[in-house]
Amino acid sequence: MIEIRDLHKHYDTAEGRISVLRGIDLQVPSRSITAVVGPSGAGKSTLSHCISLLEKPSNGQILVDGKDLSALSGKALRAERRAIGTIFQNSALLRRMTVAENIALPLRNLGVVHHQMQDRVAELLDRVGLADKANAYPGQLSGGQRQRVGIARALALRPRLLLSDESTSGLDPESTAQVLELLDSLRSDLGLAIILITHEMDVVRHVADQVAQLDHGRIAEYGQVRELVSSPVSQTGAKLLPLRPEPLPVGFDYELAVAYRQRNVDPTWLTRLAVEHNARVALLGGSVESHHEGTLGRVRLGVAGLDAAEVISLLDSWGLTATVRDGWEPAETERIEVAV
């Protein structure tokens, strides 16, 4: 598990100090996957560079699995520093070395034993898909085969934390997810924490756990993807399944925001409504789809003959969260906390 407590960031600079994090608090338990989204300037690369301390805090606490990172320097810095693994977004792979060869550099670093790195760099070809590509060279590769290769080297000293800096910007569809499947596999089969700092929403929504929104240095919301989606408040929610609604049809009484609170909601719900309850309904727009752990889902419905509140409890019994009109509208607020 990594904890961050109290993190700040800042520069001095011949025009004064320039403030870049100002009080990151966040936990990133084993075997789940925490996004780190925001716009350009929001400070994602500087929490990136402090967690993996290429770059040290100017205050706060790093901790893995307990132990303060943060306040450590030198030699001991060096041997924590093996508990995190780093994925780049470009996979910094050195063009003139094989794939066998750039996964073992970190263990070659380390002086491991030519047999036991030729082992361990084996096992984490087959672990990423690429055993038949020892003897290539990146150059050699594309894009998301490159990527992996990136992920088996940072995989090489057994980190418990991997970090995962824009790892999938740039590439197309096919390699993104295989990238994503992977990393999901990883999380699961060797009980990593990963924080998956990005700025793609779709990205977001397919893997992680949770998803800590930065703004201007500050963690503006955070909560777990399923919570923030079915919020009529989060910002962050309206962006990771986002709406396009049709406007409310003459000889409807209002409309409906409604959001999947519930891993597993009857396909049906729909349906059952406008035949079991005889309600006129119109679906002005909406987004479902799986998740891995269950069905996201966030719609828009025109509604007659049925009074609101009443139509609200239903969906409400059957693990719907619905609103009236403009519900889905993010309010403004400094941080929205979903409870995890």
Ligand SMILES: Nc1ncnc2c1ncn2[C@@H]1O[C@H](COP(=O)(O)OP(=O)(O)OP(=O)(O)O)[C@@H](O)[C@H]1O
Given for the second form:
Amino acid sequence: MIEIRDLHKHYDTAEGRISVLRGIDLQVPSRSITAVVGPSGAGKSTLSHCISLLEKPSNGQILVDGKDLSALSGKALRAERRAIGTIFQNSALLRRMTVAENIALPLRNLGVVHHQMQDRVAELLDRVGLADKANAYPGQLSGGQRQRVGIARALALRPRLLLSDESTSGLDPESTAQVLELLDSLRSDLGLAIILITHEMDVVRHVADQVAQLDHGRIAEYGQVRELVSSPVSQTGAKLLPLRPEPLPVGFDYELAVAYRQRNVDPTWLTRLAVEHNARVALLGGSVESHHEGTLGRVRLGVAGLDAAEVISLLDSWGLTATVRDGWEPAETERIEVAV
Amino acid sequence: MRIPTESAAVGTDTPLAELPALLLPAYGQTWAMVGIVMVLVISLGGAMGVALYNTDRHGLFPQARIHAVLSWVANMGRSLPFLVLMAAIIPFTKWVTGTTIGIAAAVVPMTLAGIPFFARLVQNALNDLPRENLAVGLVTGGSPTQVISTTQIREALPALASAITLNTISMIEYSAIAGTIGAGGIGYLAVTYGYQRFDMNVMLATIVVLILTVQIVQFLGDRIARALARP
Ligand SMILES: Nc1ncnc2c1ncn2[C@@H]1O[C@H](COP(=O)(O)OP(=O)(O)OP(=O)(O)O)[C@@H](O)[C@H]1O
Ligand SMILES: [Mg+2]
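Moving on from the form predicted alone, please list the structure of the form predicted together with the named molecule.
Let's see the whole complex now, leading with the same chain.
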């Protein structure tokens, strides 16, 4: 379990003090992936540098299994930081080292004896599916392969936490999928806590369990991916599964925002609403997709011929959450401040 | 080696057959000077270059003050033409070596000129490395020595080989200039025979030797840099 407590980071510049992180509290349970999303300049990379212990927080703690690592320096820091494996954007492999040498770097820095190092590297190469590339140089690999080498290097010292800052940005969809699949399997096989910093909402939806929305150095919204997506008022949920619905056509009484709440919603619910309950239903927009924890979906409907309260309670009994929308966008205009 | 004198016939060319006997010892002296100087320059200038890079903003120990001082020293060392530097530090040279002529006396100004030059080349080579290398070295648990050796020097080896090549060629040139204060070597030969006695054969021979030497050094340097580069 990784816990970040009241993390602050400011920089003193010629123009004065810039507060980049202003009290971040975050718990990342083992065996789970927490995504951190947020607009450019929100402080995501600064948070990442603090967690990977490259920068000292101005205030606050980073606890790994109860031990605060943020205050350490020198030898003590080098000894303890192996609990945190870091994956970089563009993999950041050393170009003059082979794949095997890159993966062995943390072991070599630690002074692990040669044959143990070789065994561990072979194991890691296997784990990331690159056993045949041990002696290749990074320049001879594809972006996705390089990133998997970067992951193997981060795993070398058996960390408790894997931290990734934009590790899939710049990769093609297929390589991204491979990297995500790998992270997904590491979570369950090694029981890792994973922090995934990203701006790609697809990535969050596909692998993350929790998501924290960072804004101006604070966590503006936090929750389970499923919960946020199935909340009709969550701003992060709206970003995770964005919709651009048609306007309500003439002849319809009201517009409903519907979200999948339960994991196994009957896929014929729309038919049932129309056929069994005689509602006139117009599909205005929607996105339904499979997620590792069941279906995620957000749908916009125009409804006529059936009372809104009745429809909402029907849908509720089918595992769907619905709210009537009255012309404006609560999800996109309302800020939900969780941490203040 | 024949000692040239004023009374020697002006314009008398050394016979071609005698050139090797004249050139070879001088060539050996040139390489002795350049060799000693390069050993000092690579170790001291290399250390200064690593210090310049690592005290800078993105280095291992950002120290704006120390960086500014180092940078100022490096600029000062390169701002004087070599001939002027050589003359200006004669008292220092005498204090270090006890003499103001000969190989030992030439090594001092050459080293002093070479260190800041090489330091800047090393700094540039390190600046060309990807920025993330430092973070990689640190998060993989590297000590400062490990970070510098694996993520900086080792990664910059091809560029450092080119830097050493460039520096060696400069030092060959400086050794010829140092020849004018009686340092010996090819430069001394060119001055005493070619310039003072209009000995065309010696003059041409030294030119040919210098051109070939520089070409060969550059060729080998390029080969080594290429061998060190990775795909
Ligand atoms: N060393 C520094 N000195 C001063 N300001 C800094 C420093 N590092 C970051 N900042 C500022 O902190 C803010 C957050 O930067 P950060 O890189 O963490 O954002 P980010 O969320 O990662 O953005 P992006 O999505 O563009 O990567 C920015 O306004 C940046 O200018
Ligand atoms: Mg960033």
